Structures are given as C-alpha cells and as structure tokens.
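A single chain, nothing else alongside it, follows as structure tokens in the form predicted on its own.
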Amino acid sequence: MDLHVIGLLVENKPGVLNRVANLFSRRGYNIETISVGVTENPEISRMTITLKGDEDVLEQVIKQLNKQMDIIKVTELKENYVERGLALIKVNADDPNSRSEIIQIADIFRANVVDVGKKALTIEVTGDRTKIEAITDMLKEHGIKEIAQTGTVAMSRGRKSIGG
C-alpha cells in the first residue's frame, strides 16, 4: 500500500480534530500520522495527514473530507514537497565505546544528543520518514528504549500554496 500524505486547511475552532478522526474511524482508515497547527491567520489550522491505501481508498477519504463544513482546503501532497517530522529516540549507553558510537550516529545524521543519563543518552532528530527510520535503525544495535515523534508536517515546494 502506498502511503499518502494529505494537507488540509481547517477553521481553527474546537472539535475540528476530532469530527475529523472520527471520519476515518468511521469509514474504517487508519491514520499513520497528524499533526495540526495554527497558520498565519489565528482563524485557520493546517493538518497534515499521512494514511496508508490505495488510491480508491485515498479518493474516498478526500471525497468524505470536503464534504466536512469545517474544512476549508483538501491538496494531496503528490510530488515536489518538503516533509518533515521529530523524534526523540532514548537509547542505552551503559559503556562508554557504546556512547561514543551513539554520538557519532547522531553526528553521521545531524542529530542532537538532548539528554545525558548515566546509562542512556536521549537524540533528537529532525528529517523526513526516511532520515528518521535509518537512525532508528542504526541505533538499535545498542538498544532503543523508547522513542516519542511527532506526525509528519508537509508543504509544497516554491511559490505553490494549500491555499491557492
């Protein structure tokens, strides 16, 4: 299945998030990440939506999405756009060659180590999916602990607006 991403301008008002949610429930999609913040106008919010289907599936849920009346914009992020997303990925540094290994992978992907314990260093990345699954995947030779990350945020490239 292909994964999609989804840009939606929405009034910035309460209940948007959930009558949302609740439309992919409803129609039995799973969203993989959203993230919803305020624009440049206090009126409106962007939410980026990245789901996994088809295109019949993606057709469907762009269809149900302009039918809400608190959506003001749907765009399908095709092609020619930058995504980002954070993560915090705790992992085990009980010795210090495996600190020093873990700093040189947060250097190798210009990451931050944002926390120092006694036995786990805490990194913080920033990159599109694929930055933040190769460093996932590098750091677990030494043993991921834990890891928190925020749902994608996109726009298009150059002059091209959501909005028009």
Second form
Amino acid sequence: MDLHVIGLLVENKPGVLNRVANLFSRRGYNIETISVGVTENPEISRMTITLKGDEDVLEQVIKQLNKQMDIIKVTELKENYVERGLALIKVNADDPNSRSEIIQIADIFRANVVDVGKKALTIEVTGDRTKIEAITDMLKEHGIKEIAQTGTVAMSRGRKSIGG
Amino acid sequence: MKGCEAIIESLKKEGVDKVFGYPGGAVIDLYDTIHQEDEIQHILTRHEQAAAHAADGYARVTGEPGVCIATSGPGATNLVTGIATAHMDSAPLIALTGQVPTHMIGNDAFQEADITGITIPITKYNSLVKDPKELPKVMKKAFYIASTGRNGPVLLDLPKDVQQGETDFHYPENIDLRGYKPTYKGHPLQIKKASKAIMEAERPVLYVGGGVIASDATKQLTKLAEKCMIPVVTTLTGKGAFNENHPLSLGMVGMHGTKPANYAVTESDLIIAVGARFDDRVTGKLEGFAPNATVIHIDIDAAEISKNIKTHIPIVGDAKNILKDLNKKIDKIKQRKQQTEWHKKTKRWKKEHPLEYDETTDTIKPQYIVKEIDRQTPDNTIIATEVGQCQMWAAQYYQYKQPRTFITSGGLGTMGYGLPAAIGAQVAYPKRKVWNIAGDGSIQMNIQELATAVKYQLPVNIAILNNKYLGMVRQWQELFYDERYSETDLGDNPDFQRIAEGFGALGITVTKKTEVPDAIERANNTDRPVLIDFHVDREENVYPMVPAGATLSEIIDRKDVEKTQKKTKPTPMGD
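Switch from the form predicted on its own to the form predicted together with the partner chain and print that structure.
Everything in the complex follows now, all chains and molecules, and the chain you saw is the first one.
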C-alpha cells in the first residue's frame, strides 16, 4: 500500500480537526500523520495528512473530504513537492565513546544536539520521512530512550499553490 | 430582538409553517416564542425521535426541509436515530437542539450532551451557535446546506443564553460558502459520451434511485426511458420515480426486488444509474453485479462515483438537468429502434415471473392486504412503512405511480419510522390519504405517536401486518439458522385494538380474510386515526429474495423454494 500525502485548506474554526479525523474513522481509513497550522490568512488553516491505501481509497478519501463544508480545498501532493517533519530523539549516552559517535551521526544528518545530559543526548532533526527514519535507525544502536515526532507538513514546489 | 425570536423569524423567512418537537429546559425560551407565534404551527410529538421522523416524512413528501426541535441532552440524543435515518436517505432536515448556557458547556451540566460531536457522522453539517448575533446567518446557512446539493440533515445546537441574548435581525439573501459549491450542471463531454453509449447499447437498463425524486426529475426520466425504450428498475427509495404500471417498469431491484429487474441488471450491457448509490441491498455480491455492463452514473454527490461499483461514465450534477441535457443530445442523434430482442426478453421475464403469493388459502396473507389497500386508494395516496417484512410487502405489492408517495427508511432501516413519518406526511397534506404499513414489532417502537395523531386529528391509517413475529429476522432464522427463532416470537403482543382505543383512535381487529376489504374501506372513510390489526399468516416469507452474499441472478422466489424445499437452502455468506 502506497503512502499518500494530502494537503488541505480548511476553515480555522473549532471542531474542524474533529470532523476530519471523524471522517477517517467513520469510513475506516487510517491516518498515518496529521498536522495542522494556521496559514497567512488567519481564517484559514492548512492540514497535511499522510495515509496508506490504494488508489481507490485515496480517491474516496479526497472525495469525502471535499464534501465537508469546512474544507475549502483538497489536493494530493505527488512527485514535485517538499515535505518536512521534525523529530526530537533522546539517545543513551552514558559512555563517552558513544557520545562522540552520536554527535557524528547528528552532524552527518545535519541534525542538532539540543540538549546534553550526563546520560543522554537529545537530537533535533528535520527532514522528510526517509531521513528521519534513517537517523532513527542509526541511533537505535545506542539505545533510544524517547522520540517525539511531528506529523509531516508538505507543499508543492515552484509557483503552484494549493489554493489555485 | 432576542435570539429565540431571531430563530423563529428565520424559520418564517424560509417559509416554514410547521415544526415538530418536544419542549424542555434548554428550549423554554424558544417555546415561549413559539407560544406567541401564529404563523408557525408546532406539532407536539410524544418522543423526540418521532419529531425527527415526522419532520423527515414531511420533507420527503413535500421536498421542503422539515424542522424538528428538542431540548439539550436526552432530548437531543433522542433525535439521533431520526437524524441518522434522514442522513442515510438524503432527506433535508433541520434539527434545532437546546444546549446548556455557554458558560456551562463542558462542565457536565444537567442535561448536557455534546450533540454536535455526537452527530458529526450523521449530519451533512452541524454547528454550535455561541453568539446570538450569528443566528440569522447560521439559520440561513442551515437551510441552504440541507436543501442544496445532496440533501441532508443539519443540526444547530442553541445554548440557552444564546436564545436569550440580543441580536439585530438581518436575514441574508444569499450565502456564499467557500468550502461548498454543489455541481448542478453535468459536464457536456460526459453527457455526450453517455448519449453515445445509450445509443449504442443493446441491453440498456435505467437504474433509478431516490435522487430522481429529490431532484423532481420524474418527467425527464420517463422521457428518456420512452424515447430510447429503456427498461427501468428502481431502488426502494426510488419507488414512485417511475410509474410502476408503465410497460417499461420492471419493478424494484435488489434483495427483495423482482426477478425481471434483477435479471435485466445482470444481463445488461449498459447501466444508467440515476440518483442511486449502489447500496449492498441492491447490488448483492459486487462481483456478480451487471458483470458485462458499462456503467453511467449520474449523481449530485461526486463521492458516490466509484464508491461501490466502478463507473465508466460519471456525470456529477443534478439528475433533472442532466436527464434534460441527455434527452436533448439523444434527440439530435436518432431515434432508437423500438422493439428489440432485449425488449422481448424483459417482457417475457415479466410475464414468466410476476410477483405472486398463495391466494388460495383461508388465512390472511399480508400481500393481499397491501394489494387491497392499493385497490382502494387513489394514486396520490402516501404510503409510509415501518421496517422489515411489512416494508418489503409494502414495496412489492403496492403500485407506486407518483413521486413522493412512498416514504420508508431505506438506508438505515429504522423500525419505528413509519408512524411518525406518516404523521409528518399527513401534516403536510391533510386531505390526502396516508397509510402506514406496519409490522407488529415495528409499530411498538413508536406506538405512543398514536397520541399525536389523535391530538391533531390526523386521519392516518395504520395497517399492522401482525404475524406475532419479528418477521424478517424470523425469516432469516428459518432459512439460515435452522429455524432457531431466537427472541423473535412476539406471541405475547398486546391487544392493538384496545391500545388504539386507549389513545382515542379507532381500533379494528381483522382475523378473517373476508373482513379485509371492509376494514380498509372503513379506515379510508374515517376522519380520524385508524389502526387495523390484521392477524396474518404467521410464517409467510418475503419472496423473491437474493440470499445475502449471492449475486442478483441467484434470486429465488416462492416457487423455487417450494420446488427444492430444504434441499438447497441458500447459505448465508455474511450479512
């Protein structure tokens, strides 16, 4: 099953996120990630949803989202788009050797060490899903204590915008 | 003016003169305004669920939004079944609920329920109004959303202090919602494609749903069918969209449809679906549904396209507009051949497989009652139904000739719908005949509404096809569960005649076949609510039937079952 990225413009009103999430659960679709924030227009929020499913599921999701009154625009982002997520990863670092290794890994991924303790380092990394997966994988060897991740945010490249 | 006055003024602006509801603490202010209002008649039901069904029935027979009112908490939650019913069948409904004052929301206050949260999946739109100044706009929005595009229920939750607060009343003329732009015109290119497919098809079938009734497209549909000599099958909620006496009508399609309708769909090379959503009760097993057909799907809701069945030629828009355009386009091409092999075949099916039941017995057959009601009532009679066997017999054995004459809970299958819906229909058309065809199980789900019918002198007639069973479940238990009648025997039913009399209605009990016509005649000639308790054959089944999980072509009728009695019983493949 493919992972799809959907961009939405919605009314910035209470309950809209609930409606969107409800639609997914009611129709039996699974949200991988969802992120929301206000846009340059304070009346409008933008959501990015990633979901797994075949083309038919994607088509239904987009149509059902389009039916919602508070949803202004729905687009699937494919090929030419940028996506970013942010992860905070707390890694074991009791041993001085591993500590320098962890810092090296962070450097290679252009991640930042944002907190240093005696027993742990916290790394901040931004990037697309594959990058975050890759660094997580590398850091696993040292023992990950905790991960906090945002959902994906995405937009198409170039002049094209979701609002048309 | 006060918020509650603004609500009532808005209703008047929308041309509403009848509302259905039940008062309570959180809507006292609204009711106080209604009390002082002459232009709007309030119909007091005995249960909020009935208020929702009555408003829904009103909406289905008139085409105008029906309005129901309930208080906060339990009042509002009692509307839920009615709202879900309207939602599944796309009936325009406005539900106004009271809510605890805004400063108490979220505190688990007395009679507080998050009704907007609860009804998100079963409303087209809902909103908690937090400021009285929003009221005129939000009321306009509610009516606009409920009655445009694909119709549906809209709920407005109205806190007590919002009803009491002050607002200026400027009712907007128009409303523009950036997130909601229904499509009404069909795409010309798609229409062209469709007309070409229709002209080229050898075995076309029109598959007609409730959307044709909702868009008042009966005339355009009949024109298309006649012009191209296309046989017509309808869904349950599509009944009345096409005159069932018409030679091109093959009747209802689906689980309890006719053999000709189901055979025609299976063998067709072109399905023209209009305002229908390929419900599982229609399609049977999807793989066997019209396996060789190109599918044209006309629907106002884009999300219905390819939801269940792959569509080859989708046309999104209003059925009436699209059928009009299709007719025009086809006129320009050429006249279809009048009598084809396909016709002869469908005609032959009709002759070979009529709907039939055993007319020779002395017991009262439920089908006979429905036929007799049909014989004795004019074409514009409104038939409401409960749900189950009674519903299917009402669908099969009454011939619907006009749109908006058959109202039933199709999608949700709500027992208890019929009586309140009949009340709503009778409120809309006091002079027309309204019958509720009920089962003994269903009628007991909202039987208290007899009081409403009596109070407002609504001459609703109720025919209980009383087999002392939850008949449809019993039928399934007989066929698929080795006759283990788990909890479906209602042998201890009350005396319905005395119940009717207790409510002040006329109650009649009919135990002999010979008494059936007279009882119906008496009900038709009585100017107050009448309940007839027909004691029917206990174990009569609904046939034809497509067993669950089977394809439409595997439809069996009474004769098939008798021939192979018990040897090749249909196997259930999941419901």
